[in-house]
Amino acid sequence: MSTSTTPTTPQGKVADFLDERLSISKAIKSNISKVFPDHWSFMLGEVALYSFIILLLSGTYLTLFFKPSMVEVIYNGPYVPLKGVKMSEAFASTLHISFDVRGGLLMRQIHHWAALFFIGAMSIHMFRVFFTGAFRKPRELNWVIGTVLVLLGIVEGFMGYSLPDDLLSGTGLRITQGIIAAVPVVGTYVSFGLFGGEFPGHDVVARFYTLHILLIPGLILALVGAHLMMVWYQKHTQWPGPGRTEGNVVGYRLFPVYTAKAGGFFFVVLGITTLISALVSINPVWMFGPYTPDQVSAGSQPDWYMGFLDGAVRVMPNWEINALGHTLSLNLIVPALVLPGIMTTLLGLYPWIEAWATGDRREHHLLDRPRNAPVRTALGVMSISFYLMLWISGANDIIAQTFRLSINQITVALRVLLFVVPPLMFMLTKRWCLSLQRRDREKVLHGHETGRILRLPHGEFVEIHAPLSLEEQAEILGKMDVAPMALPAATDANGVAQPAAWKARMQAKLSQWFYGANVSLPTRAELLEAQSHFEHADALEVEATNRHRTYEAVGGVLLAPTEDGSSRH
């Protein structure tokens, strides 16, 4: 007898003949099966990817209506203040979109809040990323990718904030060519290649919205596939905990409960952001007009992922060097593409550095806790706290006219504490980090404080500690102690001195650096012996209440045990 196999619903006959021609069931089935872990941390990728999927679909309404032009035209729109005045067909268009297309100004807003929360939410997943190790091989490669797409997203969004062609846009603008200007042979000639000749110039609209609808979304939709490609490659990592170790994954499969949360998640991220757009206004073009070379719009500041650049070149010394005739202005190559470039370096390479100053070349699909790697965390916190401080200088003139202090004095104290708070973060955080070790540490071995206290039957008033929970337990033992590499000799059994000793000296003393401030976990022993305490202490607790309930029965007469174990009143 046999049984048929052949699909009768509309969509098994779809399925089946994709599959005759395809041969795809047995990699649908493979994959579905997949399985992710679960941690509210892990949703902050999650945010960037819908963030950019709102981009992507926002911006292609948006190209309907716009006109990537510096033609000039005289308004002549609902908006009545800029009636009659002269601008580019790129702001006129702008304002078209704004007040004239349904629809059009929510989603202009969408648009600009989407962009804020993408890279924003990029590079908090960069932060937990960092914070927790998970860089480390095989996930180098993605690391670098993951800062290829920050800087991608911010150049992305600097030439998408300059393509209305408004008066504060292009302020920005002015001021990106005078960086560009100011690099040395080549600065003048990539300016009048950019702007189409002097500044203002009549192309750069044109090409920079060439490049933001086009080139980089395409770069960035390439590396964002690859980025997911390797990590469901070299599937995910995760936390420590119960049953999760180096060669499993515990979590959820990816369809149905993975795929359905997905899902929702996506149109939360899509609710909030049209919410928020619909009531908090951005980039009010109109208020500031159409872009003039001699006018600058007051008070003027960039988007906030733009903010630390600027901040470098405000919070720089006027330095330059005058020689043969040619000037080189330090006061903006340094902190305008020195700066960054050092910063971005330092970021993608940072896998290798960690790797080669450690000497650690095993694989890692566990997740550190922070703390458990106090030097990491202190690398961590010192470099954001000189982001921000860069970040503050961006606004001194700001803060000058709030607090009414001094523009002159406010950068004075940023160029110190820019030197001052990176080391002192560095200091506070890493014995945080310690501190926060010996807390575990002690958790372990006495556990939860529960606030009840019990007599002993010879007067003595002790607390009874809880023991931590399975979950507890796994995470903070699942924390690896590594011993720092050892200084090698100089020289060899022979005495001969040896080649690149220097080398290997300095990578076991940053070993040592790195490594050397831990708080070591208990040994087997202290746990078997904080295990008898907790039994001890359950029994005594059994013991004390089995009396209180001896002492009620009998009419509230205390019965005190006597030498033998027999009781007496």
Second form
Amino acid sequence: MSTSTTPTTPQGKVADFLDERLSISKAIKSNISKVFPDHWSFMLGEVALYSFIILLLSGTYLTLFFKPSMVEVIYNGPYVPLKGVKMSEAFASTLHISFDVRGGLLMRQIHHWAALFFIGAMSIHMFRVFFTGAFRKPRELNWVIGTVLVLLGIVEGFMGYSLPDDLLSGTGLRITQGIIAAVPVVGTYVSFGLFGGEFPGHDVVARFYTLHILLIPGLILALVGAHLMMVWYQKHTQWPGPGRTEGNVVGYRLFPVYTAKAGGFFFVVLGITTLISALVSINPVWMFGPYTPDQVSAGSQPDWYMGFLDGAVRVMPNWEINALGHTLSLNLIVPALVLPGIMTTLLGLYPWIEAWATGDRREHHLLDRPRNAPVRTALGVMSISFYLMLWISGANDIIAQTFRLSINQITVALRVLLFVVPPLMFMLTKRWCLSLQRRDREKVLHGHETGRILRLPHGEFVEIHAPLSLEEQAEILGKMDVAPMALPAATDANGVAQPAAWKARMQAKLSQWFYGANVSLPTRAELLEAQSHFEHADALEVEATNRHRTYEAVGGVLLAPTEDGSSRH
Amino acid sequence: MANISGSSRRRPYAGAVLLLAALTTTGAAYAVTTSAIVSPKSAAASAEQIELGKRLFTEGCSSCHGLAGQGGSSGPSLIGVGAAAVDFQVGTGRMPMAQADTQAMRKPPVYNQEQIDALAAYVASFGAGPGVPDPSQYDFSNANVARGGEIYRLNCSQCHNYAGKGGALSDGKYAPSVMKATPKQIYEAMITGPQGMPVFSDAQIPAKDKQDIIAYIDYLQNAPDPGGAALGRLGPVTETVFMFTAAIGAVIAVTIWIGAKSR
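And the form predicted in complex with its partner chain, for comparison with the form predicted alone?
Time for the whole complex; same chain goes first.
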């Protein structure tokens, strides 16, 4: 078989046919052998990718029946509570998909749930990358691509749920139009351009449709490709562990392990999405009714990824500047334009901000455990809590209604909490991380508590500690000990003040803030001492066990230990 | 008055007489028109019924609304609210209130229908107001549910939510859910404007349209959810909570399961 050059099996013949024409065997051979590290959290990005594939497939089905037109029609379909009602063709075709097209409602719900899932999975994947420090050099550019992907996902989602032209999405579109019009100088022009005249006009659904099914998914697809190629080329990061270094990747090969795992996982994600879509209603547009600008429903909220913006607008005080015949609507500009601008800029630039603050410009292929970078972890939790406060603000009326509270008081409370909770979360998380670091150090030096109490010959009770496994030790000792930068001297060697050193001083202070509180790892001497301690404890336990055995051997008669450790009756 | 050719010929009292005549005419016309909305039931209230109503009112209502229904610091005047308002407020259990609050909540009624009728008749005797509607007024068997939906979305959904689930108003006030409201109560609410709700008179929403609205609310109360569990019909907030707990939770559980094998 090994000497034969012509394949005999059918698979072999197909492979041979392709290879003779495409010469791909070498490329495939090297690529399917690529090694990836294994951890559950590395699969979160996959969820986003699979959701996107589900979106492409279900979206294609919907395009077969959806009519992106705002031409007014009179509904005459099977849904009686809207029979004879004037609506746009877009809304009527959405009803048609929901009530007439076979599998249409399920597809709509799959598409909508998958969209929520897509952006949710991207966000959680982003949390994973952030909290493990996987964005550090050389992966900063991939972090930026990821940030852009999240933003594109949000825009894509917003345009998507605006397409049915129902009362809820129309209300959201109206708010968006208000935000656009609030942009100084160009706002009204942009608004008129986008809507083809006064809101709502007759164009926006068709325009959003083109962007939603063509431009933005194309951009997302291209960037997902770039994102994955960079992961391929730069190799995946891995957790510290036995045998894992900055210079290798320990894991399984793409084929067969990951091909099976990833392929199976796609169907799990598809299955969960379909199951949820079959059981749980989402965006019942027939209940909202068609959009007309003179109608609105109580409890109008956007989909989750737009909720923070809605919340920001809701908690913003009603500030306006009226001067020279113009109105500057700070009540919209600040929460809906300035705030998200700052948030996304900080997010996209974070790898460089951290590198600058810590002075750490080395390459990193081993991940940080979140506890080992307390300030980064705390910053992340702080940001998430800030975002959550904004999102909760967007649900203020639902909270008021559900818990019978005053919406005014909730809004005032959230204005305060928005600035109080995040710093609190920062402090709490940082302390929590440092405590975990101390516990890690303790564990390396003293081992696990076993719950077994040993009485020593002289009457002392000690608890037996079991040494950590190799994996556990490697995990803890894989932490990078970074010494914070030292403060530069205020004066130079000649005693002359160095005012220009303020930048270095600031950086050093930032570095000390970032790393200063870290609990240092045990030294080699300490580890060796711990090792001998364990051996000593082992010896004690062996002795105790032997004594126990003696006790059993003599038929359960109590053996009192003597001074010298031997037993007598 | 045929010889009036100039202002100098007019008697000095003519203006006052004219004004008096106009006011009398308007007043009489108003009395005639408003008496139309007082239902025959309250007009035909027996002295016996009013006597029972008075006793119940003195016991259960007068501490806030005053012995003569004139109102006080803790309750509004009931003069002219009419029998429909009483039937709605007491019939939905909102009155008597359990405690002083921003708004009275719907709860099981304290009085039975006979007592409510008596209270309504007594309160209606304070002054003319909308009477308890006749079943024919809120009968929606021939109503147009789709038209009702349109009128509902235009006039009601901004407070009561697209699905009638209610919504928050300012300072702890709220538009209640209409999921338990009976056709009669919906009609009464529209003509009396209880608590924070405006009055929707027949001039604003004709009786026929009111029946359409009732038909739509009846649809909302019984509507199936073809998409599956509706998550309270509260829109994207509950969808988000579900997504991040159940759905993402399930996916993460699977990732941990797949990832666990290798460790």
